[in-house]
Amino acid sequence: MDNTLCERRMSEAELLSSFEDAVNYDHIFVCYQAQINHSTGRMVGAEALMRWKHPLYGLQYPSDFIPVLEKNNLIYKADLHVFDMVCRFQKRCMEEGIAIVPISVNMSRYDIYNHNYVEEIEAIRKKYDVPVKYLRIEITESSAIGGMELVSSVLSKLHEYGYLVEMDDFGSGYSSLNILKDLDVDIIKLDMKFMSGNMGGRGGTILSSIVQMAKWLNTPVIAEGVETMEIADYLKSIGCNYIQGYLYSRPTPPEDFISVIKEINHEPLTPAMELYNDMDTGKFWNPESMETLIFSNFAGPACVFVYSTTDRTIEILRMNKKYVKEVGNGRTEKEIIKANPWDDHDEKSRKDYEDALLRAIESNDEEVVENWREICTKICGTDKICIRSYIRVIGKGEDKYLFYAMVQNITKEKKMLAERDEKELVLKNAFEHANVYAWEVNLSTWDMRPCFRCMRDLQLPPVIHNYPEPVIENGLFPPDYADMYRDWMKQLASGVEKLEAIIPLTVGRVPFHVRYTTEFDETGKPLKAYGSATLVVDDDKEK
């Protein structure tokens, strides 16, 4: 039905004189406008819109009759009439087996300030026995201005009865953020007049920020007044999938709306982001909460970011000062958040990190990944750092996952290991050329760790417990030298600094020059003994 068809605009006096008949004979009636998920094409709900059709003068503009009803304290009775009609409609759907979608009903500021509106609508709902999950209450942003405490108490009462509350026309007022901060609303409805004429620029940035902010409040967003596919696609690109407007459906009378319900599949309205493990969203983002205190001051270097499995993007949302110090490499927090995190990764590094993210999504547990990143700053130039990340999924919304990551800059550790490996390679080659075998013995545990040549040539394991008994038993030390060698171990454990002798080793009794030196702690207690065996070369044979 086109609500622009008005045969004659009624005067205020005519509207007032016709009001009782309008309520009693349903001249004031309801049209329904569907709310659609633009990503799936499914219906998530609808809004009940008040309309007035006079028997003689036809449809009247809501902008004409609603101010008159408000001015004369009649809007309350009209609102209750609308709520009654919505409950009747839902009851009919239940009885006729028609799929039911939640319907939003407006609550004006006059309902809040002058009457017991909540108790009245609850009585109507019970009369028709409609489950509360199929009814939502809309308040306008302007309703809260000047009466925050009263509105807050009304919202609490609605929540006690189980109603979801929508904030209508969000963005049209002057105190949007304050109202959103103080009122516990369940759904935000964006006023698309905010975007009239220009979808980009500052307006687009602000709109995108509102959508992102609503995600972290765990609050779905519905954009109303969407008339073109261009605007709907833009809203989808910034994360707002739920739309209401002429693009999908004009306000339609009950019979026509039933046809719409039967033609379109339905799905529930879901929060944009749901935190896992019973995390309290409000506390998580509240700067004064204990969770934030721990994150900022007591946790190690950490950040919170979003990963999209669809477009494979990462967006860092929050980080503590330790994170900036650990991985910033001279960058400020602002510079880190502004940059594309993938710019620091080469192809292999990115693949390793994304594989870890997918493992964390699959396992719902902590995953660890190490990767090198190339950081480029004006001050420090370009530098490569290696980061060890402990990552865990803490929230999910559609194709996006919220991650908590604790990080360690292990660049020095990696470089030290690389240097050690290089030195070990040099030492390994030297041992090969000099025919030297080496090992160390822990003098408190009697664990022996052999060098690579011992393991390769003598088939020794990486650790030998209860040394030296196992090597005596396998014949590495001949029986006639066993007691002497046991005595050496006792001397080393008692603090002897050096021992050496030529000992025949292996079953072939090959002579080796065996040497030991002892390492002591700061109190003089022997810690380890370092042994080596060098093949004794017969000079005459060499010649």
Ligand code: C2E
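Numbering follows the first chain given and starts at 1. Remember, it's a predicted structure, so these values are computed and weren't measured experimentally. For the two forms, the rigid core is made up of the largest set of C-alpha atoms that agree within 1.5 Å on superposition. Compared with the form predicted in complex with this ligand:
- Core-superposed comparison between the two forms: the Cα of Ser389 travels 2 Å or more.
- The Cα position of Glu347 differs by 2 Å or more between the two forms after fitting on the rigid core.
- For Leu56, the Cα coordinates differ by under 2 angstroms between the two forms after the core has been superposed.
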Contents of the next structure:
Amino acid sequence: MDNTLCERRMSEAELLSSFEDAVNYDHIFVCYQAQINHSTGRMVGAEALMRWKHPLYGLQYPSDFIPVLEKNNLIYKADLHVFDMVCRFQKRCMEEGIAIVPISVNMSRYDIYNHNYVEEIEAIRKKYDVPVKYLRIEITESSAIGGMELVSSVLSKLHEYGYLVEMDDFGSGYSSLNILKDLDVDIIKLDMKFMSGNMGGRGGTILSSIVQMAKWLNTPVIAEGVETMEIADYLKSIGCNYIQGYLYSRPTPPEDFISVIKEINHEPLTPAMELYNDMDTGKFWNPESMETLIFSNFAGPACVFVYSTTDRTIEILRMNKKYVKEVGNGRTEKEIIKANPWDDHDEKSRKDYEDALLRAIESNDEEVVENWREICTKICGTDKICIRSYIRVIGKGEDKYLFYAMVQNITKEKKMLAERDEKELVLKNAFEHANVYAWEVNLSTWDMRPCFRCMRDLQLPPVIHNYPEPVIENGLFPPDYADMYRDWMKQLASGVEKLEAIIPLTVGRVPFHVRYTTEFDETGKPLKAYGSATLVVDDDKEK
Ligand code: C2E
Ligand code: CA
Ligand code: CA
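For the form predicted in complex with this ligand instead of the form predicted on its own, what are the coordinates?
First the chain shown before, then all remaining chains and molecules of the complex.
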């Protein structure tokens, strides 16, 4: 028999008579809809939505069967069945090493009247050994119809066990604002009705003030039923980044949802982070706030990222335009966010950076690190850049730390330094080759710095103070030349540009051609004298 021929809405009587089987044989099952951070494209959670696939009558939707179950006191059983399936799903993800996102389960307002509801879900959770952080409970605004006391006590019981609670359909009733004041919910879900119509009008204003208020309460907001990019962008512009809706994902059967989990990166709902110092979460994440304005307009290149100490990953959450310009190497903000930051680092560079992160966690202060990164872009090809980062912890959540990093691209400076070092090396080699000993004398401090060759052959230290006395004392300059040599220093200090003579050096009195050239500052004051000594070879003497 072809099932689809019979596919149709079921009558109330049919629903009720099939209910036992539906629970026992998993005809009632769960689809998952992702909750996404619209700024980063990452998943922050998912909602479990009940479906009923009758073997004869096909797929039934909640709007058809949930009211029937509620009316007949069966919703309670159905909800526990859903909770059980969600726990099984999470357990499977854990066992198969699939990344886990917290899943929100709907609680009917009628479940509130069942005193055991919280205890029963807790027993199911324990049965499958799923950590409580991977489960959330959605209660609806309408739950408060029966009185605040009941909802309050359920809420505190859920909190006692560690569940985060979402206020579903927020804004759909008249008493929304009061409810928020009286109920300590952890996440607000904006009702879908806000998502239609003209965002610039009254609806937009209400929406914007709800988001604003939620920020004051330090409560993350998820907007539901977002179908278009325009609405998502508008929501982002008023500070609501979390989105659940057809734009990103339809409710998806478990098998397909596992693929979605594997495809999309995850991140925590951010205000679950406790912010350090004087930072105000609400202000910081709100695009209209002063902090944001400073971050995006007046601060230097900066980004905010999460570092996980267990899996040692970095996820960039926010960056300003200057950051993109400074370290992006032609990449867009999206491309930077999508990339794994470690891909740019070699082993040493990554170690240096992670060491600095750990230092910053330890010191709770600013730490500096410089490292080379290899950036690969379509436009520029592969390019090596050197970044100096000033990093500081601004928040903490479990094994995750929130960091603020100010960066400078110091590639040019580094390259110039390297060039200088290279030049010095060339010069050094040239001296080696030409049998020249060289040194410089600072004409105000009388510090003398010998070249490498002097240090090696004559066992001189890197700096000789009170020059030339020590080399007279140690016999490098013979005593009969000491006064002449002291007089040379006086002449150089008083501005003589060049001096030279053949002087027998060391106790062996080996003849050397000793020369001095003076360097002056812009006012004509003598700064340094560069000395050199070349061995006078026999054929030189013969001339
Ligand atoms: P809800 O909790 O507000 O769930 C969101 C509903 O919006 C879902 O409808 C979802 O499919 C739909 N939706 C999501 N994104 C969009 C979008 O972009 N545009 C539009 N037009 N709709 C979108 P669904 O699955 O039909 O569920 C309807 C309601 O049934 C739910 O509303 C919830 O109140 C109830 N429900 C669903 N599952 C359960 C459950 O396990 N237990 C209980 N007690 N109620 C449930
Ligand atoms: Ca819901
Ligand atoms: Ca809802």
